[in-house]
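Taking the form predicted alone, here's one chain by itself in structure tokens.
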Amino acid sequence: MHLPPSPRTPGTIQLLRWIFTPMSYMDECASAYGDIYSLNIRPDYPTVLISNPDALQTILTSDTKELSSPGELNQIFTPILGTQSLITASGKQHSRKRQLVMPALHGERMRAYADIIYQVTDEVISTLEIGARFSIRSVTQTITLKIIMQAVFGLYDSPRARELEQVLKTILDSTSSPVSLAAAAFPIFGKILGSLDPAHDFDTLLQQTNKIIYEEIQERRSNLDFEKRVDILSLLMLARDEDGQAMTDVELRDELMTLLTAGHETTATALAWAVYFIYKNENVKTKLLSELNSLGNNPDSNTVFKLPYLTAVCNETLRIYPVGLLTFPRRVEKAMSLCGYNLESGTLVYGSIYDTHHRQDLYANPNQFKPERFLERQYSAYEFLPFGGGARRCIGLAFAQFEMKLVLARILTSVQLELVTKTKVSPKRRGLVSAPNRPIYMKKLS
């Protein structure tokens, strides 16, 4: 098989590097091999990473006899999301699920979520003590978890909702460590760790989560008043496919878990990075405040969403440290040529979001935080792809972008903060995504 170049280290070493130091490993590989390279990190398939925009367009827009994007390749998400999630579905089932879920996360629905976003942000910020330092990611995670919980289940405060919120946070925290990933990749390592594995209580926590969600679904099915509600769960229960079929309870559970986990963890990290860069760069903060203050009091949420410099700041945050490092995989079904290499059937191909966002030919001085680059140039969907691309592009991207902008706008205009952590903060692996390698401390001034 004529694969692209690969590090010469043994597969076990490559996998460990990928688990514990993915960003520096990708930097090394991109520097050594350029647009395309191979990694020996999966025992079942050869794995190829690509950062060439033309090649990315080929793999992300193709779902043909040559290249497919089967959900079975995303089975690593199954323990949390289940087997009926949009992420793990394939073919017609994947298309059906997107059509059922999409309306709740796009279009006019965004306006209904604006009040939730502002209300939760104000509530969380008000609990911060003046003069006391706090971890900004802990704050943004609290904000985004409460927002997605209220968007999914509605504007109410019930014991069930509070319990689910706490259990979800515990699950995500316990599975976020690279050690847990290593234990999953090397079962013998997991056995050695035993109760020291941060995720050793995972099954118990998941059973607790499932019980709460299924109880909520059954309660709503027994009460037809849910048809008058506009939260995401109610909308999904009312949704019908082309054949007039509704989602089953299992489908509802799996889509809710997808929204509740992926729908807050990633945005929390992106918000934490954005706050860090804004308060680290006085010029950026000054420009952003000037733009926000020009809107006056109580601006329309859509007006905030469309602000050019705020958009540039969010885009640059998602570029420099993308939360998702790779696109969902594509599998070569029939031998094909890509970037001058003949890829055999069975090869897995990933778009490398991180490598693409750090290409010198696209982003001069890629390690510099410079929002202006997004005002000076329009990047294609294969040059800037923080939410992936093609049929597997993140279905919640509109919600995430809307939430990120409104939360940032609220923080900047309603409270004075100071960055306490002055030294450089770098990205590290957090579960299957990335996050700051240490707490970013802020202080509330007033």
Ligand code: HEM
Second form
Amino acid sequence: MHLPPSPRTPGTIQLLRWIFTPMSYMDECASAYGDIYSLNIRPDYPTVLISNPDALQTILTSDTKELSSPGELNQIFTPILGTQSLITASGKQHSRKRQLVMPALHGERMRAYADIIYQVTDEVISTLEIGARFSIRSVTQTITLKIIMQAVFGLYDSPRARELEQVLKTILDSTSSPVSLAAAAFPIFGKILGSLDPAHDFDTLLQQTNKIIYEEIQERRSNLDFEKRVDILSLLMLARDEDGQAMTDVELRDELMTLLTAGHETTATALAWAVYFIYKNENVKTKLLSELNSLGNNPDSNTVFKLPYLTAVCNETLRIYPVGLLTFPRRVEKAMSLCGYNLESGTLVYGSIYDTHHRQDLYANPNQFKPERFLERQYSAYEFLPFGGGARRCIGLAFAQFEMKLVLARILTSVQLELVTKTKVSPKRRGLVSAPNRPIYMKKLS
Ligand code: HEM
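Next block: the form predicted in complex with the ligand, after the form predicted alone:
Below: every chain and molecule of the assembly, starting with the one above.
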């Protein structure tokens, strides 16, 4: 098979660089090979990364007979999410799950979360002491976790919710280190590390999490008032498939776990980067404040959502340091040509979100934070794709953007913050996504 060009280093070295220094490795490969290259990032399939917008459109919109995206390719998520999650499901089952979950994260249902987004943001920032430094990512993670708990369970302030919040944070922190990913990729390394592997407590933590989620499901099943509730768990419990069957407890657990994890870590990181860039660039902060202040007191959440400069700031944040570096993979089912290369069936193709967002021909000075570029030009769905695209496009896209804008608007207009960290902060791997490579410290002035 004649694959697109690849670094000449042995496969194991490629995999280690991908695990430990993914962004700089992608920068090097994109500048050496351009639109398309092969990289040894999985042991099971030949793997290709692309960043050419036309080719991205082809892979993300292709018929499933040519390029499929079965859940089995996302097996790396199975230990946490199980086999019945949106991310690990395939075909009809996948589309059905999307149809079930979609309404809860869009339209009127989504806009109904505005009050809770403001309320949670106010509560969390009111706990910060004036003059004391804090890590902005920890704060945004607390905010986004409480918000998604509310959307999923309709409750974020019960003892069970607090216990779940704590154990979820611990489990995600324990699996976020590249060392844990390396231990998973090379089991022998995991054995040598033993209890030094940050994820060595994983099984115990997972059992704790499952116990809490199953207890909540059981309680609702025995208390039929859940039918009156509008949270995602109640919605999923009421849903029936074509044969009139309800979701099993395992299906419910896997879906909840998916939404709880995918639905807060990503947005927390995006928000932390946004705050960092806003407070690092005085002119951005000034423009944003003037746009927000022009709305007067208590503006409608939809008006905030549509603000052009706030939208540009969020887009530029998701462009420069996309939280998801790649789309989920597509598998070539019928040999095809892409960017001048013949890809045989069985090849995996990933859309490289990071490389696309750093193309010089689309984004002049790609490492510069410049929201104005989104006001000067309209980017297509294959030039700017922080949420991926096609059949597996992020189901939380609208929810995440709504949440980001409302939380930022609230922070900017209700407290005065100062950026304490003056040294350069860069992105690094955090589990399967990216995050700041060091804590970004801020201080509340008033
Ligand atoms: C800034 C925040 C977020 C970013 C950058 C992000 C990014 C992504 C990306 C890149 C994908 C893969 C898409 C593809 O392969 O085409 C994805 C999938 C997914 N995201 Fe998000 N996401 C965010 C927030 C959320 C939220 C808030 C939720 C849920 C409430 C969520 C739930 C999911 C799920 C369930 C999938 C899998 C969809 C499927 O397989 O059909 N995400 N996300």
